[in-house]
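The chain that follows stands alone, in the form predicted on its own, written as structure tokens.
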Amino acid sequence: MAGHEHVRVAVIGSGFGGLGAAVRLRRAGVTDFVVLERRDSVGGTWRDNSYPGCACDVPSHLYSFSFAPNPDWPRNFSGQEHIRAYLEKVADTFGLRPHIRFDSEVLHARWDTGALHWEIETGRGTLTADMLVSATGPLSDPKIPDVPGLDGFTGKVFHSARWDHDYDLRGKRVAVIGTGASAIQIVPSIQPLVDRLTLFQRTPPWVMPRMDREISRAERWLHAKVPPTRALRRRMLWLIRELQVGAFTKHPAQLGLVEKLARHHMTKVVKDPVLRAKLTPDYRIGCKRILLSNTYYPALVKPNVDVVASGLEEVRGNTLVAADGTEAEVDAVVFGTGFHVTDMPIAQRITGADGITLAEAWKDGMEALRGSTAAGFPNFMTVIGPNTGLGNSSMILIIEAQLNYMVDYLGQLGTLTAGSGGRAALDARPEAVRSWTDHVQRRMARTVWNTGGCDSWYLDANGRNTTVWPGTTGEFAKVTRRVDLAEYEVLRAPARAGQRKAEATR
């Protein structure tokens, strides 16, 4: 990477997010950008999970970005080879390759106020850019809980997003660390092959039929064929979830019902009352993520499993002791404990115009105008920004959306400098950035996530819900369609020594 190197735009990440940007740039003519991807190989957190069983809970024909459909997803729901594939195909459909930097890390970026553009410190060198957009997605940097004893286990110990493929589990016993949707998809698929398998079980999920089968191929052929048909299934997915969108953000009490559904999905297959007191959750239903697993329970019920309704509390040696006393002497530890999601480290590396980390400004929670741009961080965008998730639909909805937003602010980037021979950069006000929060935390607080009485991951450590989105994806297309001026400070630097001699002699 050239030392002095500068482009137009710098994308964080080579996930959907990334992809995605940088697919959206150059179809905006944009073509001075990079992607800069910490490994080797692109598709972020498809590239990263590929424990057994991984597969996407969202149906592939929603799963997948609108301007490269795919008519030869496999499964109604695919599994993480299929998704990486995609990802892959992707990059090569739309010539992303030449502008993808692997290897390169960020390590940290500074805003140069002077300058108007960021100073990129990646682990190949370093750049600059006038605009930078972080793209790592909130499933990028795996957590594990900080367990007294667990650095003398003698064991194997690995996170569910960084799978030892050369660990063999047969005949071993296992414990799995936690219950969400990692662990419910890699349970079943060791559960045949391990001597004995205890999970520890903090709090139940919720888990619904999965509604899965495969594509034929009669079907596959028309989506190929007629697309009209492909594109009225991606509809069709996403007008359902556009409808129940309101269960979760205005009326709870009305999923009372799919928890009488998922109530069953369970005594369908757990007879044991015991074991079924274990599994029943005290909370209502999507309060936490909703679970999506038809073979999930049938893999708790056979004999060489333990299910400890109780979360780990410390090692000693090689045995994991629960918070309830309860003991389990093994030979490897699993943790499916999730990620950094309100805590996203690449915030700590990101240094905005009053010489503060993005980490130090959202210290008492994220927060970002249209869940995109926060005040202090000029010409910086984050893709699957602060209160942007999900609880029932596809991010890749989201991620778009974002992304129109991104290339209008480019626009109204270029209208600002245009005939001017400066360069300028817009700030999100302070007030348009708490104005935006306060009315996405007055809609969230009659959401489910907010009182469905549980202690989820979309919650921070204040207890904020700073992760979701509380309204359909339609309606954020609309909230992030245009930028609007008025709730940014326009920066201007005058133009350099050498474009003003220049622009006088012409």
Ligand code: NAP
Second form
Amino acid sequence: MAGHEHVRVAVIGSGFGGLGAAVRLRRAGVTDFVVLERRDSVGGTWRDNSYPGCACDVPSHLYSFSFAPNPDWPRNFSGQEHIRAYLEKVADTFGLRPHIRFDSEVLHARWDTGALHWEIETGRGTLTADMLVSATGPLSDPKIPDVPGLDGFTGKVFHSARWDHDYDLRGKRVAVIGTGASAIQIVPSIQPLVDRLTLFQRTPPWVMPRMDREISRAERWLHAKVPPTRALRRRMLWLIRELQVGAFTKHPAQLGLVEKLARHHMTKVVKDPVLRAKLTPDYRIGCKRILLSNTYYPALVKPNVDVVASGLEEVRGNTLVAADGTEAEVDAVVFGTGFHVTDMPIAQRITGADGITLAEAWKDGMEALRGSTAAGFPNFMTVIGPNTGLGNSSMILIIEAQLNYMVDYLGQLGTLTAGSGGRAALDARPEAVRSWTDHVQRRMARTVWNTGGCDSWYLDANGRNTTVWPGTTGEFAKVTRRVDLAEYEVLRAPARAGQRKAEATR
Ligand code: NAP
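Got the form predicted on its own; any chance of the form predicted in complex with the named molecule too?
Below is the entire complex, every chain and molecule, led by the chain shown above.
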């Protein structure tokens, strides 16, 4: 990386968010940008999560970019390797590779108030950028609970998102910690291999049947030859989810019927009343993410599986001890304990106009105008920012909506400086951020995520839901279509020396 390189836009991360941003920038005619990636390949969470059984539980025809349709999705719910390959292909098809800087972890980014740009220090040098777009995503930094005694464990330990494929689980006594979306895919995949599997379940999840099937060759042929059929399929998948969301956001009582279906899904397989009792949730379905699996319960009733209905509390030598005192001596521990979502580590590395980091600005909870921009952090936006997550649909829809906002943001900056030769930045007004946050939290009050009687990663340390969008994806697309300048303070600076010279010679 050149010592004093300057770009118009620097994007952090090359998962769905970062690659999508790169495509949208190119399409908007912006070619002066880089994508900074800490690892050596693209794919983000779909590169990092390679655990056995990893797949997406949003149908692939919806969980993909609208501008990069893939008629060849092999299944309703594609596996990790297909999604990762799709993202590699997006990088090639849209000519993104020249923009991507691999092994370039962002160590720090600091807003320079005088120069109106971001100074970015990466693992491979520094650069400056007019705009910084953080697309690290909420599922990028694994969270391992601070369990006393874990350091003294002499067996193998890894997190679901850092699977050690060199470690052979065959014949081993393995503990899986957690029962989230990752763990319930891991358990049935490794149960046939291991000698003994002990599952530490702090809270039982609601699990629904997984309506997965192969997409036939005829369907794929049709989607390739008659693109409107593919578009129609996507539209239908989208519409069903748009219609469902009201039950989560406004009428959680309607979810009782779904609970019945989920309970039946469990009791059909689990005949032992003691195990049934352990696996029955005591909160409203949807409060935590609803999990989809046809293989989870069948794995739990196998003779080599023990379900400990209690969280992991301590490790003594090679023995894991649950909060209820249950003990299990194991050879390996797999943590399916999720990610740093409400305390995104990247926020500690971004310092804004007031000299404080984003993490400090968000110490009482994350908040951003339209899920994107934070007061005191000019020309900076987060893709999948605060309150943009979804409980039941495709995050790619949210990402694309935010990327519209990003393109409009750059367009507004261009308009503000047109003809003047100067530079401009937009800083979200604190009162606009507050009013947006109040509006979101008001709507959040009656959602199942807040009223369903559970503790989930949607809630931050203060119990505030700073992750989920309490509406439809259509509504979110509407509120991010345009940047409203009234919500921003416009900062101005004269042209940079090099820029002034370039403009004078035009
Ligand atoms: P997660 O949903 O945050 O689940 C973490 C699990 O670890 C929870 O069951 C939690 O229990 C448990 N846990 C934490 N500390 C524990 C302890 N000391 N002892 C026992 N259990 C403990 O994480 P995830 O499963 O990795 O999923 C994260 C998100 O990734 C998902 O919600 C989803 O958005 C995405 N994802 C999607 C898919 C898919 O599409 N199929 C697959 C994987 C991941 P509590 O419930 O009690 O907190």
